[in-house]
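Just the one chain here, laid out as structure tokens, in the form predicted on its own.
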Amino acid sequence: MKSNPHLLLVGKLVTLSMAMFAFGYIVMPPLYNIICDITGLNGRTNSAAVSAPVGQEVADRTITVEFVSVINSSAAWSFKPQVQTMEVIPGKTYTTNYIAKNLSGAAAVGQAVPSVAPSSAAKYFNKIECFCFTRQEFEARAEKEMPLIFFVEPDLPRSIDTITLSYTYFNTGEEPENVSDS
């Protein structure tokens, strides 16, 4: 019996398509995240708490840290930084807050995704505590003040004098576990 060359071609194309899908959606994201964490590319900051620096302040230098908030277009939130800018000394720990409000009439879960610009500064910007580490549950129309404790590493290149920390806030679409609709 002869095999049909068209079926053989279709089989090869389907196999190739499945391999490309697996590579693009299963293999690449973890590799991309590892490379971004190591190099600070794409403005990614640490995704887990780090320890506070001890005695590493660079008193002769200040950096301007700008705080920006973005709301995902499909989310019913109010989200803003408590302050727009801070003058910080590298190596010293600072605290500020972002304020988020669920504007919908139902309980919701929000999550913040951080980004740092310039991207080369991301590996020098460290968060000790951040609301972005965990999802945030809100009751209907509830407002939260969410802390951010951070420091800029003393070995930040001198060519960088302003760092912009931007958070995009979005509704995860998950059901809240610990709050009820009002």
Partner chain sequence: MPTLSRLSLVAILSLIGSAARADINMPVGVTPISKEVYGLHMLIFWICCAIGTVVFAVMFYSIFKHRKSKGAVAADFHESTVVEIIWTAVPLVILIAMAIPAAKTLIAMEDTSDAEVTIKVTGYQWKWHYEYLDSGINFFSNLDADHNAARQVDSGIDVSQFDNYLKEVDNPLVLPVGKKVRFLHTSADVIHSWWVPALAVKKDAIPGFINENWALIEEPGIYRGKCTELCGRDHGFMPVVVRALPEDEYNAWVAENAPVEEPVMTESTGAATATAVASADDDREWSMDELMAAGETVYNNQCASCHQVGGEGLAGAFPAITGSAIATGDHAAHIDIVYAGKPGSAMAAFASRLSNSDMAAVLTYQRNALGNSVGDTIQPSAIKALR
Second form
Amino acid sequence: MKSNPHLLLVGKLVTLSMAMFAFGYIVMPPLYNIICDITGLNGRTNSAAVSAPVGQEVADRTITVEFVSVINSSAAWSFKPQVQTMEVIPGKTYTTNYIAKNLSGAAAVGQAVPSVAPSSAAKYFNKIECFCFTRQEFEARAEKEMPLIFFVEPDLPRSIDTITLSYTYFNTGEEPENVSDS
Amino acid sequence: MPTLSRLSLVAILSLIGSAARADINMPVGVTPISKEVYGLHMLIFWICCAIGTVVFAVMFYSIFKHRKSKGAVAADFHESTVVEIIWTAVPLVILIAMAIPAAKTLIAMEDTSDAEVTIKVTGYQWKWHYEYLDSGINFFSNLDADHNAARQVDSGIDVSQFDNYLKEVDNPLVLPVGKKVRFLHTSADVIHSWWVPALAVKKDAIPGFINENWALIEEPGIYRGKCTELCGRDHGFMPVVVRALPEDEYNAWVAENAPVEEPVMTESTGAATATAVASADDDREWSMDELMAAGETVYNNQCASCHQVGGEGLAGAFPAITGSAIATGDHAAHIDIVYAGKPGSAMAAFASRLSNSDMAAVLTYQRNALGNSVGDTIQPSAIKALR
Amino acid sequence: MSTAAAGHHEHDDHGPAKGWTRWLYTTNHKDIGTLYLLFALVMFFIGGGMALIIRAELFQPGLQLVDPLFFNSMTTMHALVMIFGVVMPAFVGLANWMIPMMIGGPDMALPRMNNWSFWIMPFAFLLLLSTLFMEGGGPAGGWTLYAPLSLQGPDSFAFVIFSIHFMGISSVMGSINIVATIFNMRAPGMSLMQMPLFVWTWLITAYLLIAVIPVLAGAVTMLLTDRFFGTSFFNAAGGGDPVMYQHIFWFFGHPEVYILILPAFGIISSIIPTFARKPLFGYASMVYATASIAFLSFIVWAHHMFTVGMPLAGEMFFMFATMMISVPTGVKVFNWVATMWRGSMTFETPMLFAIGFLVMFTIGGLSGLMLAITPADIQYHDTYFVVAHFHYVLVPGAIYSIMAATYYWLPKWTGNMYDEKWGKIHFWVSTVFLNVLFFPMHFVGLAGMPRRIPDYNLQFADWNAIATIGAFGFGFSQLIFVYVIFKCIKGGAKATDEVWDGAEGLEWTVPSPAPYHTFEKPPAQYS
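Could the form predicted in complex with its partner chain be given as well, to go with the form predicted on its own?
Everything in the complex follows now, all chains and molecules, and the chain you saw is the first one.
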């Protein structure tokens, strides 16, 4: 039997469909994250620590930073910011705390997810230290004070006068490794 | 053909004749943005009508004149570069003309700066939670209990008795007139979308992320909306009601309802504002009747959407309470599943959503109603001890 | 090409095999085309039955018939069945029947794969529909399967994902076959720009399918692993993002919209010239318009997501790009009208459906233009206005084109003329009820009725009652369609080879009914 005359074309088309699957499954998720990081899509902020600004300029104005907390339905926690708002000079470094308490009688693992509104401000909001960089393990009924150190870049667009930072606390459903029940 | 053309004519005429009627057109709304949006909507609508009229006029003229039965002989033309260029270019010009005002409105919609009031709106399955960031007032907003009873399958209740069927809540969102209000949208479980047509505000509430929007209400009144992103079984039953008050009345409302203590996010069975989770009442021994009465209200409000009013659940999706091993078994396990939820399922943690007494009441109710008859009570003090 | 044609001469039998195994083992493009079309017809009634359950519940306010969860499951299944089980298989069936005959080829390029790609479909749908009877019911998170809602569903979700994978594999195999057929099996001398538009639109559609169905497969695979294997692509707690699902889904979803309409454009471009007795106006511009629609369909996906919160620049871009699509679509409508202009028209059933398509697809296209205006879209989004819009482009659009094609080619397939009187009755009854069904949805949508709700405020009651009457009327009038088809298969006035006096194209040069094997010797007129 002669070799199939369609083999080459079919091979190309199969390759194309495989490549598109790979694009959807392998390329898109990281690509999406990169785009989010660049554009602040969804109000994503940095997920790993940045270093504190050294000798950076300081803006000649103050803006308001609002702190918001959301408890996901998966989490039996109380969770709130220590202060509701802060007047902040872009370029300077500030520290604040969130307070979380595991209300349940079992140890649990929590993950805080940050989000900034307006999303166009997200890339100017930098966290030097944040409890959201890692998962937090809670003993039963344990309360934690969790620090956040941040600065806002001085070239924040003038049209933005308020930045809202929201953390949503999720229960990851994992077994805690370092703490135990009761 | 005449039937078809007449039909579209009637449709168009009825639209023209009653463009202002609220039951078939977009509301003009009560904010500067909603009025702009309405203007854009009508502009693009008339442009579409004009395009449609021209296209259909030519088409139907041709259908009537150029038919074989009237002796029409087919021409032979089948190409004209000039004509093709014209009908590519003309729509393009119309579109650009349309895009400019649309872009202006869009820019205005996105400008949330200089807001005077900020409200965090959190979507839950299937209710909204409002938190006034400036004053600390916070409360849940559920579908009105009477409507909720009426909307059950085969409830036997005539729904036409309700003026605003499925658009009434226990605690409406109160907003000031004449002040720029900023909304922060987020969700505690799945994606919801908060929509009030009269404010032209529709934004998705996405778990883990926060979205912004704003409105400046110009007229006092009550404005009703809905969740518009499919969010599960009771997606159709989580209305939004906004009560817009003149500034002085709004200030009075805030003063009256602002929490005295540290605000704690809790849902009570009826009160409009936050109540503390704990109360002095928690330490006393509650009677079975007391707990059962309170428990029924909490159950219907909080649990019945999934576990059903009769406790039978929905096979495979939501477990039954009736005869459940947890609800008829050991206290600790029963308390734990309501208190701490079940991560990875639709069962939420109610620790921060119910007061000690409400949780004790609903647990007792589950044990002694819905076909269960364990015969014991769970006391508020037992819940208090967990905190 | 000659090798492929020669390969078939080795067969001795020139008729179909006897018995039911003919249909199981067949590699004949006409048999497989018939199987696809019958499958689509069956699914049309299953999906339609679901629509009637939805409309019956919405007949009046209050919940009378079904649980809200089952209602959600019906809206989800109705969409999946209609899109993947009706419109796509029907178009593939038409492609199977007609493309080889239109290009003068003896069969599809890959007949065995053709058999597989059909027979996967019934199993995929059996799997999908069986979830309705499993514990927890079928999928109820909408056909878009948005995370995290879809991840809350019962374990039957795994079957839904697998069935989507099977449908996808079937579509991609079918598309590869179509592309190979069009490139390698054309009559000697037939250039691409000499192909009928139906072949052109299918070529472009097949490329769209090959490009985007795997993306859907990727998206639902992520859902599967998120639900069952602990990944967190779409779970914020694990570093994922539910909005990413929507981006990936609509990257598939928007081209999918054009997959559902481009072959319809090709059908209409065949029918209108025939009954206007005048060549298609602007053939080349039709080809370019189709290609540009296909290209634009890749860069407009986020217009389905204007309310998720996007940067201003993104919203602007997607608004402009979406508006752009109306330019080539407009060109097509204008070209069809120009084809009718100064023709010598008759109005047999295929032409009636084609004109119905033209009028009502234009209405759907114009409401699409309204939806492109982002600030207004924020009010329209997820309301019945959107439901009205996409039903206007899909029912009198895609479905009417399939019905037009069926009436148009039925005499060629069966050798008998269908019953013209009942065909016309089918058209008029369907068209009246269809508008009674879908037009009021514009009104309730604008007035504020969200989609996917089982119960509503009294203010929407009248229009919903009217829509439900239209739905039952439209649904039952499709029985006429079945009657006409089976009557035609069983007998009727004999059709001539040309069938329609204005018909052009190779398919009309073979006898009616088309013999089991056609163009074993390639036609000579192009060489």
